[in-house]
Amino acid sequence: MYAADVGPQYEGERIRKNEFQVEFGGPDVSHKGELVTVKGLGEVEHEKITVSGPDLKDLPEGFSGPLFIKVEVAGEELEKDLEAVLERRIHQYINYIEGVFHMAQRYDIWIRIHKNSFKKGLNSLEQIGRILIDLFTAELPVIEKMSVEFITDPAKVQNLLVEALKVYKERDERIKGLREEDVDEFYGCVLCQSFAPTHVCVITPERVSLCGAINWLDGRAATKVDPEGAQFAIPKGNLIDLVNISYDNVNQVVTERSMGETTRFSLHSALSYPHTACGCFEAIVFYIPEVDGFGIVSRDFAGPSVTGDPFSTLAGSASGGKQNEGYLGIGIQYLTSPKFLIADGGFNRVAWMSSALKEAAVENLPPELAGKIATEKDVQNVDELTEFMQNAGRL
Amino acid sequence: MQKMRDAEIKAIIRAEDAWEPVGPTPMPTLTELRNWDFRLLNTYEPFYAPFCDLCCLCTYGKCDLTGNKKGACGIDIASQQARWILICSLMGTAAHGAHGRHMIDHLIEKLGEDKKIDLGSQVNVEAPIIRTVMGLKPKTLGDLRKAIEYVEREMIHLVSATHMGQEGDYRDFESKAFHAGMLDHVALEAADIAQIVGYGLPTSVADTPLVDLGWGAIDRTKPTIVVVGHNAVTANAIIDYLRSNDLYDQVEVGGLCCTAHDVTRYAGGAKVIGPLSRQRFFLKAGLADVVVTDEQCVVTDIPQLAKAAGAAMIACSDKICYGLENASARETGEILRAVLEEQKQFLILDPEKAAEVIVRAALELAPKRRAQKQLVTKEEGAMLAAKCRGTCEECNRVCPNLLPVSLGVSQARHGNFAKLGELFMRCHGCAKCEEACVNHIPILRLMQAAATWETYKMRSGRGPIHDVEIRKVGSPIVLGTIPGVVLFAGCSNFPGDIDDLAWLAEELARRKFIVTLSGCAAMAAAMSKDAEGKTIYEKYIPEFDAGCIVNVGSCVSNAHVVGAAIKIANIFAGLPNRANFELMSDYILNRVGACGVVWGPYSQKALAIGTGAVRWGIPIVLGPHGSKYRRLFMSKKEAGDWTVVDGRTRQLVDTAEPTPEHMMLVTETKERALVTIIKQCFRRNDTPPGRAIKLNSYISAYKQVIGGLPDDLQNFIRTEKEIPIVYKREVLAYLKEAGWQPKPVLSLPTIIGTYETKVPIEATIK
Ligand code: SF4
Ligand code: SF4
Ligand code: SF4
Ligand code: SF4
């Protein structure tokens, strides 16, 4: 069909420096990207294909330049917020092509075209923009038209990323800016419950899911996708505990799907109708009494947390899709929201941290706290930790 | 009587612990998993074979039971071969079971019965297997001789039912072989966990060594003893003598078979020679100054084998005493005299007092023996096959493997050793070339000095899969999106299986599934080597995990990778497991992706294996030697009944898809045997995605190694949204044709319910 074989199977594959015919993008060349934008249904011609600039088979052995994707899209059903979506989609079935691997996003792309696969005929970019075209409609019928171009020349990749720059900065800004009040729709995902049957995920622009794979603008597009798929709009309806953050129209939602199991969800504390979990979360959340304050451990994380228990303990704690307070699993970019645990205190509530994940929430840490939150390089146990919070005056 | 019974087994599984609840089914009899076992066969009826339509198990016999005959005690063809498939699990059960029984038992003398179980920080459940099928949680080695003590209880009962004018239906024999198996599984967690624990073998690291495998791993300057077998006592004893007399780095130890496995968890330094299908090769070679057998797949010439080389032997187990003298009771330096002096052979079951003899016996042996071990080397070798042109062939002619002999030796000549080393992977040394040469080239010379020149790497064991592991993979394993579990184990006896095997585990470990391997398939698919000069185990990394490759270590670490199928409905989805055989099993027939392949002819061992695998909801595939098992277990396919329970609507729902489309078949080439694997892997649980990319898999593999489409998708595609997006069109095209009606796709798909069992519903879904 293609000239190079396709499918998710070449995923993670590697291609090293003396094996490239051809590369792009990657540490050594300052300029390259990739974008995807919608736009109206006449504006886009359907299956067009161009490649401006040398193409693969123009160029020597070896090659390392520039390169920028240009894809346009269209479809009754699209919008700008799935631009994003969208685009790291490229990556995706990029890297579906045998020989071909390709790296990182937007204006950090990295791409890398094994001789072999070039010797088997894969020798110009429109192929790879023919397999795009293929897979992208194929999989998301709400794309009708969609356009490739792929730009080699120099000065063009130049003036492209300067215009993306801009278009990566605004869709930034947004999503950075959305807050759960200026939205309707939550996302609801089930896809979990074949192994913990009454466990539902609520996706915020504040939360994201708890197994970090789906966050708003995910949950919307998959909707928006695939209507009958295991993610589902929520409207929100109207907040009824100011406090522990909490809406009627979602504890509906959670009551049936959670077969009457859980009638009430906190969006925000661990503390009080926490959100449910059913096993896939990459951190807990953990309650220690003795310092009145929350532990938060990793999925990574060797080894015994400051409790005593492992991860795989606490987790046994958290999952299985009921609610047991003091305990939340949560992804871990939810450390970034401006809604972190706020029913709970937020980050003035958390003693300690497992040091990767005290990385990780740095920029949403309060700078007065940053020292004074443990970490296992501080504190082995709970009354080191009881000392540590004393000394830090937090207790 | 029952009563009695109720009240010993709590006692032997303290049902006062409150780790978990006591499901229905604590220590099981013949009969209290019956239901199961015929619900299975319902829809995977057994397909048999016969290899002999005679009985002659008893003097009424022999009896004919070609036809409708029957014996004289009424049985019919059928039931004689569920008959014969129950009397081989047995024999393998029993190996296992003695094993277990040994090596616990040797520990607790070592090391007390209260000595504790402890896996590390990365393994809370020690023993799914246990928990689930006794209700008992080992604490302690004393806990697991109860674990021995249980299967002994219940072979009792297995083997008289195979006694003349017993059992007479074939199903009944069926479920009773499965509870052989179970119980196999049941020994062989007991006796690795009381390894692990009784000789600190490495559990919490994923990451073990890379060890040496082959022969040219031997460093044949040092005195060389090899153990052959699979119980690692003796080996181990060897390992703690060299090593309190300072000698660890002075004597090479080496092993066939499984003890090697078991030797370098124990000690990095040891190495593998490798799998039962090299044991007559490595033994005639005659680089080992001192053989030792302990137990299992042990070739029962050793003792000529060993004599015809030179070489002293000493043979360590009750099981295997080749009409020796025992020597157990004498003194140490009264036996090594007699060893090297009138070259006797002895029969030693005290592991110290063996180790000692045989360490000695080696070092005394080795400089006297250093002609012998000389092998010739290339220049001598191209000397040797100067005479041939490549031309007569006469070699190629008499060759029963229709082998290319003489292209192997013509390019030997000119220095070029690669052909004759690949020839000798596939030989069976029959020398018959050599007796036909006209030049009187000594062919098998020549070709074990090539394969003496190559070393491979291979993992070492690394023991039970982690808890966190588990969680990891937990839910893309039951969501679907890894495509599966597949554990290759097994002997593979003939040497061609071996490229096979790491031909089929690197086709899939690419594919993301999770490739784990044991046993002698672990070291065949080790002896494979890429254009780079890696072995699989050097390319993949060692985890649990999609795209990886794990060696779990010896036969008995097979109960590992069962273990982390219960794991997975046990800590991943907590369903509990304490006495809940049929809620776990249920659980890994609807939603784990796991898929058992048995590559090679196999032993009874393994016929254990698999059939207690198959009660566990794991298919199992055979390779093409496979209809030598004599009985399979296939589904009607579409035709079946395929009907499950709803866990959320608890309705009887008609899912109308054959997964796992059969428990247990045969594949007569590795490509059929691969996209056989992959479909094994389905599970009525699959998301949509996780569906698109089993199938993504299938269908890929299928044009990759046999050509088009596979002509059964209809089956397997319940939703347009399972057609993986790659293939879209030329499916969507094809499923018109083949007139596809979209199925239903349920979240919670059970067989509890849809037949009579003690087991709740409810407990399905928590
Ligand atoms: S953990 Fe992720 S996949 Fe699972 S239900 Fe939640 S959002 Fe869906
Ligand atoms: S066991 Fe039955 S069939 Fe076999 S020899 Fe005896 S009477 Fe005949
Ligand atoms: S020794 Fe090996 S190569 Fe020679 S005839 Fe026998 S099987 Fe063939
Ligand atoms: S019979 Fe001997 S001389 Fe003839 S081809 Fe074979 S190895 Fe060579």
Given for the second form:
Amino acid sequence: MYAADVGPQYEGERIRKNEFQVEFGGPDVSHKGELVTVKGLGEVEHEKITVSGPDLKDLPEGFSGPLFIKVEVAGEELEKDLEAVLERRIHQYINYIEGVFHMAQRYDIWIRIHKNSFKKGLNSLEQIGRILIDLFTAELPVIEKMSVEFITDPAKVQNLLVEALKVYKERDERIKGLREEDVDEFYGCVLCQSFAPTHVCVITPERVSLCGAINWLDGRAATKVDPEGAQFAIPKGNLIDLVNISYDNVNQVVTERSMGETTRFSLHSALSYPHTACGCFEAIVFYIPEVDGFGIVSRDFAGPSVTGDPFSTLAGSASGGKQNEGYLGIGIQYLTSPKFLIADGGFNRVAWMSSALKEAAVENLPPELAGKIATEKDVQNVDELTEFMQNAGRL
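Having seen the form predicted in complex with its partner chain, please provide the structure of the form predicted alone.
Since only the chain itself is given, any partners or molecules it might have are not part of what comes next.
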């Protein structure tokens, strides 16, 4: 039926640099993304699949370029709140395809098609669209109509990304003002256990998913439409650690879902029982002992961080579902949370940030710290960072 085998057994499959026929997105491609939009039943042409721009068979071996995946869905019971949840399913379902790798989300996607799968006949993005429609409608009956468009034309991708960024921002704004103390339950997500079998993501009103795609409201919507899915409710239980923000029932669920690998989460600390990660996080918090503070680097940052390690190296210490004190994968929206690293001193402990991240968080920085957190424009190594901190009166 399909040009490639399809099933959950292929989740977690990695495709190395010398193995891919075609690559879309990733750290070296500036424009990429995916967006799901809920429409009216009369606005979606069911099973319409379009490729705008060069298709897989038109691209040379080893090609790396832009891609935007535009999905429109409709159904009597579909709500706008489900858009982000459905968007995250793109990651899951593309990884069901043998010889296809999908990483990250929103504007950070990274897709590779294996040479072997291409040779076997997986030579069109339309084939991936057919699989996506079949999986979405089979597993989520609330979707009555669905269309998929793959855009590879660079100019069109760039224009679509501009509009998508506005949508992402609107979604993120909905959660502002809601606090962990205001709710009785959080939400968990194990969508990425195919890559990190012991990782559990805990989503609260003040802690977005590590991938940045699912906030507390999205988690609530997901559990209503798919109670047996990757997202699930976690009654938070009792607050047993006021400093590090740890709840007894959250810890119990984490213990069960991680198969005993992790028994305790501090929801807002990078140093004490930090939250684990898979590999889809948008940014990494890392401890810098020389200044007793933190650095924060985003996935799209090119070159070495202030410690000399690039994002990819730091990711090895923050990912894999392992609890590694001093390393914490985060969603970028977490930088706007009132509880951002509150157990460790919050922004008062941040010494260095990649400049794009600092710009994203500038409204949440204490005014007195705005000029006292270094970026790659200020310092190039830890020695220079130490001097910067001393001059700023922070050491």
